[in-house]
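Take a look at this single chain, the form predicted alone, given in structure tokens.
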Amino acid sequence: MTLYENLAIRLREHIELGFYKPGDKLPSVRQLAKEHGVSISTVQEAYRQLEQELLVEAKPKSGYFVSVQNKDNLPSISRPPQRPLEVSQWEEVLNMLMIRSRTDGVQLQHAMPDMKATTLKPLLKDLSKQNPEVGLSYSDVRGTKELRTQLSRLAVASGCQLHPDDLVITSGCQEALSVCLRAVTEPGDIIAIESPSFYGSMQAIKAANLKAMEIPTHPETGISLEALELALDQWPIKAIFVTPTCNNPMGYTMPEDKKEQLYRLAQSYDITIIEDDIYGDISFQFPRPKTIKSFDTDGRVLLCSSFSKSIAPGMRVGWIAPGRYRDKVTHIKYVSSSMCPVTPQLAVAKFIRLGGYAKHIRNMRLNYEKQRDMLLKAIKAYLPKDTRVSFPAGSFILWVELAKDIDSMKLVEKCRQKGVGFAPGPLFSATGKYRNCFRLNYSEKNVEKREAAIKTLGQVIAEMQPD
């Protein structure tokens, strides 16, 4: 057993025995190194292992703390149908999208970041200064060299070594996901996907005339590799579609070793992985979690992301690291939408290059983590005692599971009448499962407004429950 494993065991025992309580600050890296006569890197690796076990969380410039997660009320492990299915729910998704522009009430249904952050001011100011002649002209179909260069530098934090030529810029992550599906499948193919899963991913599968094989998913550690392997043995699955870091809608981050196992499983069955990493930069973990792409040695992982969740969706700046599928992805991107607008690409590239993006991300991580904890507190205060709720490892969305007799589709209609919106659970499944679940957004800084919305939500639920 290595030195860091021994140290991790000792720290784990102290946490489990209650020497360190949830929320307590743990000894500093330097202090532990001195006490145990080991190197700083040994202590860092021990803490990293405990982070993977969700026992410890790192806070930038503050140190390591015992996780405060209450694991007793997490959502249930999902149990989707064990067969490929065609995706439905489009009308329900469209209905929710149509009310996106509403400004009245408290709209907690959309995965929208905080776009009022003062750290975005340099980017907004620069957008207005961009040379209009440059912005109006054609550009490289792969995207501007300036942006691809900055993205390749950002990728290092997620464990990836990418060249600018390894990247293709897209109009947001939704186009990236759609292009990747078309690049690796034929109509009628089967895609393995987490359950529940983002409704945009589901609708991309539907649009490509594919079938979804929903795989049981754990609210802390993600897609079940055992269930996935059984499905791979039984069905001709063409690709695996996952959001392993700050998952939408559950919020979990797969442990690093499990990400590598997933990659090895895809290797053994010689199939592709489409990895959605759109929330990776706003993970609360430090350092930022690695992507599955970081383990990719043969180009079978297509990594997709965008700035829609870290900056603003209206920028429409996304990208793909398509590995061995680069030429096919580039061709599909060209015939579907050609090049992307140049002005936002140049503005974002400059924002990254001058350090504005790093500063903005640090600010957002801290804010979103605080707002998560405040929303969890409100849920505990106003929703039924048997409510189960996820504990996001990053981003600004969480998943709520109510008693089986509460229908979230009926609940959302009643709540909208009172000015409160949320995303009902059936949108996150191919077959309309999770009727007693829903997703909430906590990016809104107005704590009083959000708490009042949760209180209203609790009152409506109480009215719906039988006496």
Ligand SMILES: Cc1ncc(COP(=O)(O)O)c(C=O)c1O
Contents of the next structure:
There are 2 protein chains.
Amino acid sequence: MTLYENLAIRLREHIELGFYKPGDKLPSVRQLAKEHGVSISTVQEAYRQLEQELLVEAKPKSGYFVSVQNKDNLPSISRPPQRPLEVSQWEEVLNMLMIRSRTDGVQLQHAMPDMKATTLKPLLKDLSKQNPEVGLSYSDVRGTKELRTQLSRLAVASGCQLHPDDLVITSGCQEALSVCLRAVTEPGDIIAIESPSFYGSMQAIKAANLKAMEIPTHPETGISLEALELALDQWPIKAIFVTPTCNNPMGYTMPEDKKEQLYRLAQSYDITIIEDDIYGDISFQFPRPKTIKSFDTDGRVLLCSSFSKSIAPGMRVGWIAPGRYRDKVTHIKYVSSSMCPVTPQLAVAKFIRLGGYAKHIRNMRLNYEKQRDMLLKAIKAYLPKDTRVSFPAGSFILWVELAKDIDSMKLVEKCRQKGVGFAPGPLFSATGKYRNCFRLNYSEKNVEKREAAIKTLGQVIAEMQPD
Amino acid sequence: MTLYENLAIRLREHIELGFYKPGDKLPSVRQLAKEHGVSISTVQEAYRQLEQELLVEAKPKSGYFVSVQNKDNLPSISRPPQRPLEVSQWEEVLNMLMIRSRTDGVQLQHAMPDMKATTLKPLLKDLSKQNPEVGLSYSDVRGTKELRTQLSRLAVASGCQLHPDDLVITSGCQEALSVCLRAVTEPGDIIAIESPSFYGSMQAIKAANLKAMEIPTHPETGISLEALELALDQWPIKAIFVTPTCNNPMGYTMPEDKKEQLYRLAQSYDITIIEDDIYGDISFQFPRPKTIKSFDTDGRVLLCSSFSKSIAPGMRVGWIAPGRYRDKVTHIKYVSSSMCPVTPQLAVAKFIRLGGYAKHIRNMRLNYEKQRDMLLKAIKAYLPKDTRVSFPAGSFILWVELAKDIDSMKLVEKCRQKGVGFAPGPLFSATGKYRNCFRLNYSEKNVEKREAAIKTLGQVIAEMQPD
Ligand SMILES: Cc1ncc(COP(=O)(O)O)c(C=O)c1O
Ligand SMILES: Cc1ncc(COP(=O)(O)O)c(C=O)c1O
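Form predicted alone done; form predicted in complex with the named molecule now:
Below, the chain from earlier opens the complete complex, with every other chain and molecule after it.
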């Protein structure tokens, strides 16, 4: 047995005996080396071993921590029906949108970021003292040059070389998705999507008279390329629609090499990729993960995003990097809502330019990661033992899978009466599957409030299981 | 001969001899009665006679004026091809949108209102000191209750009883039109439209995979009901799309009884009407004309509008009164761009609530009417004798028809070099007709600048006619 294996065993024991608990900080590399009289690199090797076993996690600049999550209780790989289907569930989505105004209780259903962070202050100050006259006229249908310039700078972090003229500003990511879908399809076309998938994109598929082909999706690595290839062989799929970085609702980030493989697959079948990167900037990984767009050499990837998750959704500032579809995208954007309001664009551009944005997302990443771990702990403590839960690689939303016989649509009703809200699973399926699943938001800093809500949730679930 | 006929003859002579010139104020009723020793009602009868001859116009609270326009030189009734066609002209529209940023010269091409009016000040002040925090979150997908409440109050002036829940807020009128088209059609459907028509709505028809059936349109009373009925008999038309009040680009307001007839026609063929009322509030008529929607008893009219012409387009605040299509419209609005930014909605709602809006449009109506007359004079003075020109019943745009052999696409190029811009006719046709026509904006208060531009225009036209 090597020195590092030996050390790894002792650390594993300590963790398994509960000496260190999930989320606890482990001793520093330096400290352990001293304690055990081994070299720094031996300790590093031992930690690497435990990391591979998912027992331990490294956090940039903070050291090693006991994982709050282990692979055993990740949600199952999804197995949606293997044929193109019409999207349903609009009623359910509308219901959820409509309860938006309630502020009582703990509302964990909306994918809203923390907007009380102090790092937002410079932007808010700027928004509160705008010169309104600059925002009165019609302006460039592609959006302001100022914002497009800043966006092309930000894109470097995700591996993209984009010119400001390669970008079109939209009213949030929702308009971006909708415009891209309409730009690359004809009515009746089939779109391959992850399953589960964000309900807004599925409803856009429905509204554009398209069919959705849900592809089995792995809770840690995303859409199955094997299943996708099978589907591409069987059906005339027009485009692939994915959220590969900090996926909504599952939270995974597709590994970089898999992103590249997905791009090659699209190339070999000569189809288009619509990539939703809305959570990309609040990945817990630093530097942030590359986009599929970063591998794009022939312009077949349309990248969509917005500041709705990294800053605030109410500003409605989103964008498209439309690749070779620029002209078509410009046309559809023009008919969809003409140009976007200028004032928020200018405020955000300034926020980025002066470094406030970088600072803000750094702050958010750290908070959200901590809050994720606290929520995972609460779930472990209060929800049934057989609960499965995703392990988000970024963002502030998390996917919970309960035992098969628990109906989240009934659960959501019962919980609403107790002032606890969440987004039930069927919203995230084209055809109302995932009835035993739901999505929780953990963006708010008030951890206690959320814990109390999870406790309530646990009680309601227990009451639903009469045995 | 009656007393009033006698008086009418003398007045007509004075006008025809040039004693009173186009646009001049005529003596007051009281003054004439005294001068000619006749009763007030005799003078009124005489003026009414001359009004019917279109020699004289009454202006509310100001008295009688010599008409600047007479029926002889109105643009011709349009005769578009009588079959459904795909919309082209996107390149031309994009070209015009792209030169938006140039500020040199006199740009008469954009349908932008006067945004320097002092009556806008309360709104601007409010916009400049918003509490930015209220605008950060996701909110009601139908728009804020505050604005929908104010809009339902405004609707009374156009003859409509609307509940706040009968309204959906949109990103300008463009999104309203686009959403309505998508809500009431399937790809491949045929839409009947006026000819000429606003290019934004035609491009929305194109983008929704629909066909446009252009209907002959009268320059004073709008879409021909006879031609429309013929088309309805011949083709499976799904919806009628009209801008019947202060039409863009022709400026006419369809008479109220004709609006009602159009509604009855739609009823008897069981089809939908999409009514664009974007210029309705800046009609020169007071109280403002009724909408087709005001006759709607079965919810088949979808009314679209925005504050882009009555306040400022950059705010992007528009709305739909979708009638029986409310659920479908809400769905398409949600997928199109999710909810609209809250801040401008609240500012506009307050502007309306405190009476600033009513004051502002009163101011604008008076200014625009004066500016229309000044522009008509300039056209008479500087453009060729055979020029035909519309007589807008409201708004700040005017349609010019030149001799058949003059190509406005060439003209626009030549004029651009001299710093004069206008919107060439082919933009307003599905298939690039109206090559000898163009649209001019007269919203700016600087009349001299516009006059100089018309003079330049006249010179360029003269140079284009070598004979
Ligand atoms: C994956 C994903 N894409 C798009 C959107 C829509 O974003 P926006 O609010 O910017 O329109 C959301 C919002 O929930 C989302 O989660
Ligand atoms: C008749 C008509 N409808 C709709 C629009 C689009 O308006 P908005 O800027 O509110 O989207 C315009 C703008 O020019 C218009 O003239």
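Note that the structure is predicted; figures quoted are calculated from it, not measured. Rigid core here is just the name for the largest C-alpha set that superposes within 1.5 Å across the two forms. Residue numbers count along the first chain shown, from 1.
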{"property": "Large Cα shift (2 Å or above) at residue 11 between these two forms, core-fitted", "result": "yes"}
{"property": "Residue 25: Cα shift of 2 Å or greater between these two forms (core-aligned)", "result": "yes"}
{"property": "Rigid core superposed, the C-alpha shift at residue 39 between these two forms in Å", "result": "18.4"}
{"property": "Backbone CA shift between these two forms, residue 60, after core fitting (angstrom)", "result": "4.1"}
